[in-house]
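Listed next as C-alpha cells is one chain, alone, in the form predicted on its own.
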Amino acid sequence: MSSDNIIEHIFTPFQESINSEQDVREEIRNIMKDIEKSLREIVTTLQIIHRTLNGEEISAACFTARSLFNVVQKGFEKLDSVIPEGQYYRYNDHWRYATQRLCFLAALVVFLEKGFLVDKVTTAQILGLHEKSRIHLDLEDYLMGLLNLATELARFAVNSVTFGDYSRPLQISKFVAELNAGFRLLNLKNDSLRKRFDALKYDVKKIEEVVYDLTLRGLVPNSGGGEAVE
C-alpha cells in the first residue's frame, strides 16, 4: 500500500466522525432554539411579580409558566433522542446554561405557588429531564438554578415593599436564610459554583436590610409579638 493510500485510509474515517458530530450539534442547536424560546416566554411571564401584588395575576402567570414547561419537556424529549448513547458530556455545553435558567424558573414557580424549595427530582420532572436514557439533570445545574432564585427573590423583596406588601420580605428572608444554610452544608470545590455561592451572601444581606428597615419603621410585628407601630 502506498503512503498516499495509507494516509487516506487513516484520515477518511476522521472526516466521517467530524461530519457526524457536526450533524448532531446542528440538530441540538435547532432543538435548543425552541427550548430557549419557551424559556424567554417563561421569564417574561413571571416578571409580573415585580409589577403587581395581585395574587390572582401571579397565580395566572404561574399557570402559564407551567404550560410553557410542557413545551420545554417536549424539547428535551427530542434532545434525548438525538444525543448518542454515553456522550452526554460531549454535547451538554449546548444546553447547560438554559437548563440552569429553567431550574431557577421552576424553583420560582414552586415558591410562588407553595412557598417552599423544590427538590432536584421534582425539578427534573418539571423540565422533563427525569427518566431519560441519554440526558439528565446535573446536580450543578440544579444548584446554580437555586442560587439564581435567591438573586431574583432579593429583587422581589425590594419591589414588594414598593407596592406596599410588607409580609412578603419576611417570607423571602426566612426562605433565603434556610437556602443559605443548606448551601453551607456543602463543601463546594467547583470553581463556577463556588464563585456563584459566594455571591449569595450579598443577596442575603440585601434582603436582611429590607426586613431591618421595615422593622425600624414599625411596619412588621416586633419580636415580642406586638402589633406593628403606625
Second form
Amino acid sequence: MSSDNIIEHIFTPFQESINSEQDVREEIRNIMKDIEKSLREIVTTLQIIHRTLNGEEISAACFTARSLFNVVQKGFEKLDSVIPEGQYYRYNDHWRYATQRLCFLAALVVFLEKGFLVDKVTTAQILGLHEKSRIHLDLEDYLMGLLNLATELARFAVNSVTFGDYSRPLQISKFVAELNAGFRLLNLKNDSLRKRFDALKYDVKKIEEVVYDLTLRGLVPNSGGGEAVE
Amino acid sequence: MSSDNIIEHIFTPFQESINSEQDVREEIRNIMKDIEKSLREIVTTLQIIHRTLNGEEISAACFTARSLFNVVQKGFEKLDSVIPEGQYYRYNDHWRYATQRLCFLAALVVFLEKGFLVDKVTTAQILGLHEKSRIHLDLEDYLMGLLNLATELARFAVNSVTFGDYSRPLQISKFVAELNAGFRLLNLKNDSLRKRFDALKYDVKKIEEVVYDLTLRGLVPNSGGGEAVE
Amino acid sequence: MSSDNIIEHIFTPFQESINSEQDVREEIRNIMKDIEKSLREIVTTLQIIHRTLNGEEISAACFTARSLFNVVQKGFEKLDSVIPEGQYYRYNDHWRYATQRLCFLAALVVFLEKGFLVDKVTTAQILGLHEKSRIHLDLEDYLMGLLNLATELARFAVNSVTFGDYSRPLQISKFVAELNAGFRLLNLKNDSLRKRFDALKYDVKKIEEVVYDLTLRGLVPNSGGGEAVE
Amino acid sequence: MSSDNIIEHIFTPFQESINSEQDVREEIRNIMKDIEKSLREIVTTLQIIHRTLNGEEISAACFTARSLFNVVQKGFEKLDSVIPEGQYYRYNDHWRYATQRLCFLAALVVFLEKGFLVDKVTTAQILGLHEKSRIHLDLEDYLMGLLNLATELARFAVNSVTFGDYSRPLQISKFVAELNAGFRLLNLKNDSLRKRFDALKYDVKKIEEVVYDLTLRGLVPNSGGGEAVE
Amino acid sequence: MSSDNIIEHIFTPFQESINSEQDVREEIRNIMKDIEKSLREIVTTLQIIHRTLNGEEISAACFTARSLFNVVQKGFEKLDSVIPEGQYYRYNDHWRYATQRLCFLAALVVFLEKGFLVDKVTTAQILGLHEKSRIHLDLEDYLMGLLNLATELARFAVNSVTFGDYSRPLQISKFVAELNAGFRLLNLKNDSLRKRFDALKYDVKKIEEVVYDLTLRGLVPNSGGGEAVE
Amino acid sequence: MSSDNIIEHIFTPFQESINSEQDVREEIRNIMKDIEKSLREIVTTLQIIHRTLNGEEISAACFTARSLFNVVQKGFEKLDSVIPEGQYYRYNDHWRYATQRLCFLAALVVFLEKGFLVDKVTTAQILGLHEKSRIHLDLEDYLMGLLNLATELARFAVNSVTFGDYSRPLQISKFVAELNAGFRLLNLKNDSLRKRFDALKYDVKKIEEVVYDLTLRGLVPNSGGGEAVE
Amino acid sequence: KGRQVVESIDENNPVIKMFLAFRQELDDKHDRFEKIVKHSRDITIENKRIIFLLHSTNTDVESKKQVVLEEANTRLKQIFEKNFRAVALLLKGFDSYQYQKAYTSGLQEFIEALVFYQYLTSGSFEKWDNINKSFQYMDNGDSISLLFPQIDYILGIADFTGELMRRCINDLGVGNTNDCFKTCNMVKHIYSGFLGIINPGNKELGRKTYVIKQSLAKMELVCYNIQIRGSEIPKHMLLNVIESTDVNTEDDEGYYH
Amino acid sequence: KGRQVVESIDENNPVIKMFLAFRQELDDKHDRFEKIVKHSRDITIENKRIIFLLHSTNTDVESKKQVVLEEANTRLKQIFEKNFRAVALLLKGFDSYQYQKAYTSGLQEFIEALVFYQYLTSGSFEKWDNINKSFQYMDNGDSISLLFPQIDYILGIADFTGELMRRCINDLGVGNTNDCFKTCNMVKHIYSGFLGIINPGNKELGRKTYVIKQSLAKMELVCYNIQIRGSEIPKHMLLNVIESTDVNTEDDEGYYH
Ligand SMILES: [Mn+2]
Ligand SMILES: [Mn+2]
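Go ahead and give the structure of the form predicted in complex with the partner chain, now that the form predicted on its own is out.
Whole complex next, starting from this chain.
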C-alpha cells in the first residue's frame, strides 16, 4: 500500500468512526444533563421529610417527585434511541451513578407512599427503563439504590423522633431489617456493591438505637389505631 | 410485600444472576489464559529479529507465528460462544490488553513478510475476530497495536544497524513516517490512545537519528559509490 | 554457563516452582470458599439474637451454629493437608480474616450457651485448628475475634432492652468489663490489633450507657420492689 | 470463669507470647542492622566500576566485597538461630529487601570476576543462606537480584565506553540478552517481580543502543586477543 | 575539598552524627518503656472509679497512683540526663504522647482527691518535670491532658449515676464548664490541640444530658451550702 | 434572610451564575474546536521540513500555513466577542495550550521565511490576538511557544543532515543559542514554564552534537560572509 | 560552534533586549502574586481568631455577649479596611482573575467569619451581591473594586456550617436548647441548597456538601436527644416535676413538648 | 446547670486566670512561628533566583563570569546578613528545634545556592562545620548562633546535584566538554556518599538519593556521548581533520582521545 493509500484506506475511515463515537457521547451527555437536573430537583423536593411531620406536605412532595420522574422517563426514552445496539456497557459510565440515585429516589417515594419495598420491575417503570430495546435497569444499580435508601431512612428515623413522630422509626426499623436480611443472603464479590453493603450495618445499628430510645422511655405507640404517646 | 416475599422475589433471583456473571468471568479467564500463552510464544518467536540479519530465520519465525495465530483464533471462537449477547463491553477488560498486543504482533508479521501496513479487516482475520457474532475487533485496540508496532520497529532499526543491515532502517523510517502522518490526521480525545500516540514522536525521532547516523557516514545503500552525500 | 544452560539450569526449574505455588493458592482459595459459605451461614443464624428474646430460639440457633462449625472443621482439615510444611505464614493472608470472624462466632456461641469467655484452646477445637500439624490458631486472630465479640455484644445489649430483657445488659456489661480489663494488661505493639483494641472503649461506653439508662429508670432487675436506686 | 480467672488463664499467658514475639523481632532487627551495614559497604565499594577502567582496582573491590560477604554470612548464621521453626514467612519482611540487594551484589561480583551468571545455590552460599535449617534463599529474591543486576550493568556499559573500554558493552549485551531470554520463559503472576521484569526491557534497549553506537563507528574490538580499537 | 575526599569530609561526619542521634533515641526509648509501664498501671488502677461508689476504694487508688508517679519521676530524672542541652524539641516525639496521658492522670488524681483543677506547675511536680535542666512540661501537653480528663469525667458522670451517686455529675458539670470556658479563651491554630478541643463539646454535651436526666427526675441533691451547683 | 428563603436568595442566583458561566464555556469550546482544526492542519503542513530539502516546497508550506493562520485569526476574533470583559484569566485554560502551539507554529514559519526570531507583537498579529479588547497574547504562552520551537529545530537539524543540508544546523545552532541566552535572563518560578525551560538544554545539546559531527568531518560549509557562524 | 555564539551575544543583541523586557514583566507579576499571598495568609489567621472569639458569645449574659460581638465587628472592619484594601490596591489596573488564586483562601475564611458574625447578631446573613457591592475602595479619587467571585462566597458559607455545628453542640452544653433547633434548621436549608447545585467538574463543591452532611447529622442527633429526653417524664415523677421550680425556669426549652 | 455555671464564670475565676496566661504564651509562639515562615519564604525565593543567575556563568568570557559571581556573592551575603539574622534574633532565647520546621526549607535552598556558588568559584565547597561556625550573629554585645542541622546541609547538597546536572548538560551545549567530566565525577562521588548513608526511618534521604541517581544517569550519558563522538574520526576524513583549524582550536576537548 502506498503512503497515500494508507491515509485514504486506513486513517480516513477511522476519523469518521472516532467522530461518531464522540457524537454519541455528546448526545448522551446532553440527555444526562437534563436527567440530572430532574434528579437534583427530586432530591431537593424530598428533603422536606427531614423538616416536617406534616403528612400532606410529604404527599405533595411525592406527587412532585412523580411528575419529575415523568421528565426522567422522557430522558431515558431519548437515551434508548441514541445508544447503538449492543453498546450499553460501552457507555454506561455516563448514566450509572445517576441511575443508582434515581433508584434510591424511586424506592423512597414508594416507601413514603405505600410503606413497602419497590421491586426491580416497578423501579424500572418509574425511571422509564422498562422494556426498552437498548437500555435496561442493571441489577447492581437497583441494589445500590436500596442501600442508599437505608442510609436516608436512618436519618429519617432520627428526624421523625425530633418532630414527635414515634411510630415512623418502628416502621423504618422493620423495613430496613428485612432489607438487611435480604442482602445478607447474597454472596457479593469484592466490588463497590460489597463495600457499600458493609456500610449498611451502621444504618441498621443507628435505627436500632432509635427504637431502643423510644422503647426504653415507653414512647412506642400502641399498635392500635391511635397516635403517639403524648 | 411481606418479609418472606422480599427474600423470595427480590434477593433469591439476584444471587442467581450474580452467580451466572461470576461463571461467565471464570470461563473468560480460562479462555484468556490459553490465548495469552500463545501470545507469549509469538512474542518470544519474533524476538529473533533483534538477534539476526538472516532473512530465512525471520521468515521461519513469521511462519511459526502464523501457526500460533491459528491457536489464538480457536481461543476467540470459544470466547465468542461465551460472551452473552450485547455484553461485549461489559466484559472486555478481560481481553482488551491481550487483543492490543496481538494486533501489534499481527502487524509486525505482515510488515516482516510484505513490508506494508496491515489493515483492520485483515488484522481481525488473523486474530480470528472477523465476522464473529458477539465479539469484534475494536478500532482503539487496532490503533493501539499499531503504536506498539512503531516502538518495536524503532528498536529493530537500531539492532539492524548493529547486524550490518543498513537498508532496513530506511524502510522502517518510511513506514513509520506514514504511520505518523496517518495518526496526525486523527482528532483523538484525551484518553489512553492519545497518551500512547504522544509517545510515537519519540519512536519517530529515534528512527530519524538512526538514518542520520547512516547518512552522515555514507552508509546509506544505493547512494552511489559508497561515500557520504556530498 | 552457556546460554542454553542458563535456560535449562536456571529458568526452567523456576517455572515449575512458580506453577506449584499458584496451584497451592488455587486449592486454598477453593477450600476457603466453602469455609466462608459456612461462616456466612453461622452469621445469619446468630443474627436471631437481635430479633427475639426467646431463649429457646437462641438455643436452637446455637445448635445450628455448632453443626455448621463441624463443616468448618472439615474445611480446615483439608487446608492442613494442602499447606506445605513450614509455610503457614507464607499463605495465611488467605484465611486470616475468616479465622478471626470464626473466632468471634465461636466466642459468641459459648457466651450465649454458657455465659463465659471461651479460651483459646477451646476456640481452636471448635474451629478445627487444634493439634493440626501445619496450621494452628494464631493468638492475634483469637484476640481479634474477642474484640469483634465486644462490638456485637454492645449491639445485643441495646436490642435486648428493646425486647424487654433488662438483665441481659447487666450480664454483658460485666462480661465486657472483664474483657476490657484483660486487654488493658497487654502491651500491644502498634499494629492492627492495637487499632482494633482502641475501638473497644466505644463498645464499653455504649454498654455502660445502656446500664445507666436502665438504672436511672429503676429497670434493673433484683433491685427490690422495682423503683430506682434511691 | 471468674473475672480473676480470665485474667490469669487467658490474658497473662498472652502477654508472654506477645513479649516473646517482640523479642524475636528486636533480635532480627539488630542482626539486620549489621547485615545492612555490610550491604551498604559492598554497594559503596563496587561503585568504583563506574569511576575507573582499571582492572586491578575492580579486582580489589571484588576482593573487599568478598570479605564483606563473610560478615554477611555470620549475620545470617545468627538469624538462622533466632527465627523460630516454621516461621520464616512470618518474619521475612525484615530481611526480604536486603536479601534481594545482596543477591544483586553477589551476582555482580561473580560477573566481574568470572563473567558468567551466578546460579541460585552459589548465591545462597555467598550470602550464607545455603543449607541452613530455618532460613533459605527464596526464589523470588534471587530473581529480583538478577533484575537489579541488569539495571546496574546497563549503567556500567555506558560508563565503560566513557572510559574507553569498548569490549565490556559487548560482554554485557550478550549476558543481559540471555537473562532476558530466560525471564521471558516465565509466566509471572501480577506481582512485584512481574512489575520489575517489565523494566528489564529498558535496560536491554539501553545496552543495545550502546552496542549500536560502537558498531556504527567501527569501535567494536576484533574478537582476537587484542585491545580496543584505538 | 576535591571530589575524592567528599566521603571523608561530608558523609563520614554525617553518618557519625546520625549514629550518635540513634544512640540517644535508643536510650530514650528504653527509659520511656519503663515510664509507659507505670503509666499503664496508673490507668488500670484508676479504672476503679467506673466500678465503685466507695470513697475509700477511690482514695486507695489515688494513693497507689501517687506512688506510681514516684516511679515516673525517676524515669523523667533519667531522661533529663540523657537529652542533650537545648534539644528537647528534637526528640520530644518520644515522650509527648506519654506525657499527655500522664498529665491527664495527674489531673484526674487531683480532681478525685481535692475536686479542683490542677495547675501546670503542680502537674510538672507530680510528673517530675519541674525545674529540670533539659526537659520541662510543655504547655500543649498539659492542655491535651486536661482535654483527656474531660472525656474521662463524662464517662465517670454516667457511671456515677449507675452506682447511685447523684451529686458527682453536678460536681463534674461545674468543673468541666470552667475548663470549657478556659479553653474558649485560647486562639488555637489548626493543629492536634485544636482538633482535640473540638471534641470537648461532646463531653460537655454528654455531661449536660446526665444532669438534665437527673433534674427531670428531681434526683438532684439539694445540698445545702456544699459543692453542688446553684 | 430567614432560613426559608436561603434557596431563593443564595442558591438560585449562584446556580444562575454557574449556568451562564457554563454557556460561555460551551461557546468557547466550539470556537476552539475550529481553531484547533486549523492548528492541526498547520502542524501537518509544516511537517514537510523533515522530509525535504527543497526550498520551494518549504516556501509553499509556509504560504499555506499563513492562509491557515487567517482562519485562526477569525476564530480569535469570535473568541474576543464571547469572553466577558476582564475575565480573560477566568477562562484561559480553554485556549492556553492551543495558543502556545500556535505561537510555536508562527515562530517556525517566521524562522523558515526570514531566519530570525519573531517578536511578541508580530506573533500576536499572526494569531489575531493583537489589539483585541478582551483577549491578548500572554507572555508565558509566547515563551512556551519559543521553547517548543527549539525542540522542533533540534529535530530539523538532524533531518537536514540526512537530506544533505549542512548549513541549516549551523543556522539553527546560532538561533537556538541566542534563544537560550535570552531565557537564562529570566527568573522563572517553579511552574510549567520553568519545567519546559529545563528541557531546552537537551535541545541545545542535541544541536551541538550535530554541529560537532559535521565539524569533525569537515562538513561545515565555509560560507563566506553569509549566515553561518564565525 | 555554540560556545562562540554565546560569547558573541551581548546586551545589544535584539533577542537579549527583548528578554530583558520580559524579565521585568515576569518579575513584577511574581512579586505582586507573592505580596497578595502574604496578605491572604494574614487575613486567614485573623479570621480564624475572630471565629474562635465568636464562639465565646455562647452565654446568656447579654453584656458579655455584646462586648465580644463589638470586638469581632471592629476586627472584621479592620480586615476589610486594611488587608483587603491592600490587596485591592495591588490589583489596581491588573487582571484580577490572574491573581485570584493568591487570595481565595483568605477571602473564603473572611466570608466564613463575617457570615457567622451576622448570623449571631441578626439570625441571618447577607446575600452575595450585597457583600460584593461593599468590596469597593477609594484611591486618589478613583473607585476600585476587589474581585469577589460568587464561588468563594458559597464555599465560605459551606465552612460557616461547620461553625454552626460547633455552636449547636455548645448550645446544648450550656442549655440553650432553643437555639439548637434554630441552628439545625438553618443548616438543613443550606444543605438542601448545596444538594440542588449542578456544577459538573467542581469537585470542591461535592466535597464540601459531604462535610455539611456530616455536620448536619451531628446537629440532628443533638435535636433528637433534646426531644427524646424532654419527652420523657416518668409517671411516678410527674408530681415532683410539676412542683419543681427548676423545671419552670426553663420554659424556653418547653416549646417542643 | 451548665448554663448557670457559665454565667457565673468571670475573670476572677482562677481557671480563667490560668487560661488567660496560657493564651498569651500560645499566641506568642504562633506569631513567632509565622514570622519565621515568612522569612523562610523570602529566603527560598531569593536563593532560587541566585541559582538561576549562577547558571548564566556558563560562558568563557571571564569578565562576564566574574560580574555574575560577584553579584551572586553579594546577594548570598545579603541573605546571610539580613534574613537569617532576623530569624536568629527571633529565636534568641527560644528553643531552636521547636521552630526549626519554620525555616528548614529556606535553609536548604540557601545551602544549595551557597554550595553551587562555591563550586563554581573554587571547584569545591565547604564542610558542614565550617558553614555552621559562620551562623553566628552579634546582638547588643551578645553572640547568638542560628541552629543549622546537619541534615539540612546534606539535603541541600542533594538538591545541589540537580543544579550540577543542569550545568553539565549546558556545558555540553556550549562546548565546555572538559567541565562535563569534572562535574559528572563530582556527582558520582556524592552519589556514592548517599548510597552509604544508613539512616533508617528517614524517607527523605532515600527519595533524594533516587533523584541524584536520575540526574547522574543524564550526566553519564552526556559524557558517554562526548566520548563516543570524539572517538570517531572517519578514516577517509582523517586528513581533512588534521588540516582543519577548527579542530586545532579545541584541544581542551582532546584530552579524552
Ligand atoms: Mn471554620
Ligand atoms: Mn534546585
